[in-house]
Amino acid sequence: MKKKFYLETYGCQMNVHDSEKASFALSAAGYEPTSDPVDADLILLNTCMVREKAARKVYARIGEIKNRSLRNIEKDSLPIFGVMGCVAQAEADRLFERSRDIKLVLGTQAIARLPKLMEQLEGGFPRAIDVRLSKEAEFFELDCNVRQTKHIAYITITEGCNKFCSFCIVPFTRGRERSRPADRIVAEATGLGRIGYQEVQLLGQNVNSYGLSGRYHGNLDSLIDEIDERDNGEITFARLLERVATESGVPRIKFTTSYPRDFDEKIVNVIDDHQNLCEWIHLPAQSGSDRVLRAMRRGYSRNDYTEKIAAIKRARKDFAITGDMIVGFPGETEEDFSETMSLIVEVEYDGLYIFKYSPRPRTPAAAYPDSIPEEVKIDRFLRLQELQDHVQKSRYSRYLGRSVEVLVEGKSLRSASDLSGHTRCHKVVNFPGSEDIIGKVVDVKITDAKQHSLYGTLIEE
């Protein structure tokens, strides 16, 4: 009988894609997936550290699953508990120290070595861990025909980050920036298009730095050659987008996440020139205050950021812009916060992820005095959310009466009689329809604008 694994995923699209890779690695090693942790021989939690107290939530979740398992099986046959993702990378051996139930810790670059770690545990080792990070690490490349996601597929183009923003743990959990060869990316996108995927999303912590990152190994001549090649249009992110658009045959192409310092108008121009490049850009500002941006070590000013926004708004396509904001960063004054509020009005975001600042281990900001009281953080969070809700309502209302193209992804979570999907500009649309159109791109006329979604009726062919 095959052993079974249960995998639970938290966080962004990159974590979803990492879970696909882990599932493939385990399946190749003879395991089969199960949707019920009680049936599993291995329970793997793929974690994220964007939210506060991420490690504590891991222990709580393991406790919940263990208690349920104990009610159904004998104690000596409890499953192996494993942690992967950013919490595993950041906490490492501390996970073993704080929970005797955890037997496996898998770092962000160790997914390909998962079967070997399982062999160690099955061979009698009390625990197994691999949290090695290297800028020379190879990418885990996933076959097109083993994806778990339907209709939309993820493609890793970069991993890691070299920015070292003062609040961010990503360079410590994902390592330094590395870029996959363009030919491999294009081939993967082409293969996904051939088997029917309607949309691909290109992923990286900073997709805009694609090309130059991770290729310099101490040889100045090789670095100069890379820069010359970049100037010739071979390896920039804009050039990669152009290649994927023209060579892959995929109907819809999106990407995330962009970094303002590396984002340029060439990217906008390429998207404008190709119908299958979608008009959605996620460009996190994090703050509207120059003083706070300097403390965050973001490497750009508010004016730099708004110039990028202006370039997007000059485009022929009608772009949706989304972003991230942090409130309550150490030292943030009411004046700083007011500048963030004014940036919301100036940019007119279609969507915004708002976070209360909380320190992350090993980051420079963790040593700053966390000087903003919790009640002030909560107040600023709520005020910013109220303002964004007002802006967002206006942005969504402009779709009333319009026809939008929707990739139908499945049944709506809100109503059993409705279907749900995303527009090209990455808005959720719900509408009545039959399940036989799931996986297809259809036209929907928008009749109602909700706070975070649109509602409409299917335009019959």
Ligand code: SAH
Given for the second form:
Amino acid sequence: MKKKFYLETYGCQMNVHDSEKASFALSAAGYEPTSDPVDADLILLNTCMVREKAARKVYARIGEIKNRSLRNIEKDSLPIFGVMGCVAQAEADRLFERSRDIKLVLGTQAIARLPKLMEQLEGGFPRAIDVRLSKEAEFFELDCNVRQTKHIAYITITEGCNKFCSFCIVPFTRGRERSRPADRIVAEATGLGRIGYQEVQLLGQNVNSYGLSGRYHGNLDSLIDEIDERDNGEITFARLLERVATESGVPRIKFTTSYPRDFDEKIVNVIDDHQNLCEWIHLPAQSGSDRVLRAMRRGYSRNDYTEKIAAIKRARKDFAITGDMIVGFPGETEEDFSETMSLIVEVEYDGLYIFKYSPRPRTPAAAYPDSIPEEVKIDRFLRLQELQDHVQKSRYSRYLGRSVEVLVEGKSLRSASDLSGHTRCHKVVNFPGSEDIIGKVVDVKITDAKQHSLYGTLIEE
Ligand code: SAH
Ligand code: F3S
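If the one shown is the form predicted on its own, what is the structure of the form predicted in complex with the ligand?
So here's everything in the complex, that chain up top.
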């Protein structure tokens, strides 16, 4: 009988995509997936560190699953527990020390070596770990036809990050930034389009610096080579978008995440010029205060940021802009916070993820003085959320009476008679319809705007 694996995923799209890669690697090694941990021989948790106390939650989750497995008397042995993702990379062998159940630790660049590690465990090694990070690490190449997401496919374009914002653990858990060769990205998008995917999302921690890795941390020669190549117009993000747009044949192309310093008007222009590039930009500001932005080491001022926003608003297409904000960064005064509030009003975000600052191991901000008391963080979080709700209401109501293009992704979770999907500008739309249009791109007339979604009726062809 084939061995079974159970995989649980936390966090961002990159983790969802990494889970697809891990599933593929395990299937190729003769394992088959199961949706019930009790049936599994291998239980893998793909973890995230954006939330606080991430490691502790991993131990708690393993405890829960283990208790369920122990109660299952039909099984004679416990499964192997493995941890992958950012917690695996950051905690490494500490995971073994803290939990005797964990036998496998898979770093963020080790997915391709997962079958080898399983072989070691099956061959009698008590534990297996691979948390190597390398500037030269290869990208995992995933076949087009093994995706787990049905209507939207993810494509990795960069991995890692060189920005070292003072609060962020990503450069430590994902390593130095590397760009995947453009030909492979274009080939993957083309393959996905050919088998019917209506939308692809290009993924990276900072997609806008695509092709520029080494600029901040490289040696002089490679730096000069890269600048030359860039001047030849070969490897910028805007150029990559153009290639994917013209060569892949995919009807809708989105990307995330953008980074303000590397984002430029060329990107906006390329999106304007190509119908299949979607008018949605996720451009996290993190704060509206110059003082806090400096302490965060973001590398741009509020004014730099709002100039980029102005470029997006000048576009011919009607863009949606979303972002991330952190409240309660060490030393954030009420005045700093009010600048974040005013930035929200100025930008008019279509959506905003608000985070309460929390220290991450190894990051400089974790040692900053003047930490903000939890009740102040909560208060600022709630005030910002209230303001954003207000802004969002007006942003959403501008779609009333308009016809929007929706990729139908499935049945609505709320109502059995409704379908649900996303617009080109990445808003959720629900509308009544029959299941046979799932997977298609349709036009919907918007009749109602809710806080986080739109409602409408199908425009029949
Ligand atoms: N460029 C990345 C950012 C990764 S972290 C991307 O792909 O989006 C995602 C968001 O988590 C950040 O934009 C930031 O708003 C938030 N975040 C990161 N570290 C944090 C910390 N220490 N405390 C609170 N929020 C944090
Ligand atoms: Fe993190 Fe800043 Fe990079 S938020 S992912 S270090 S751009």
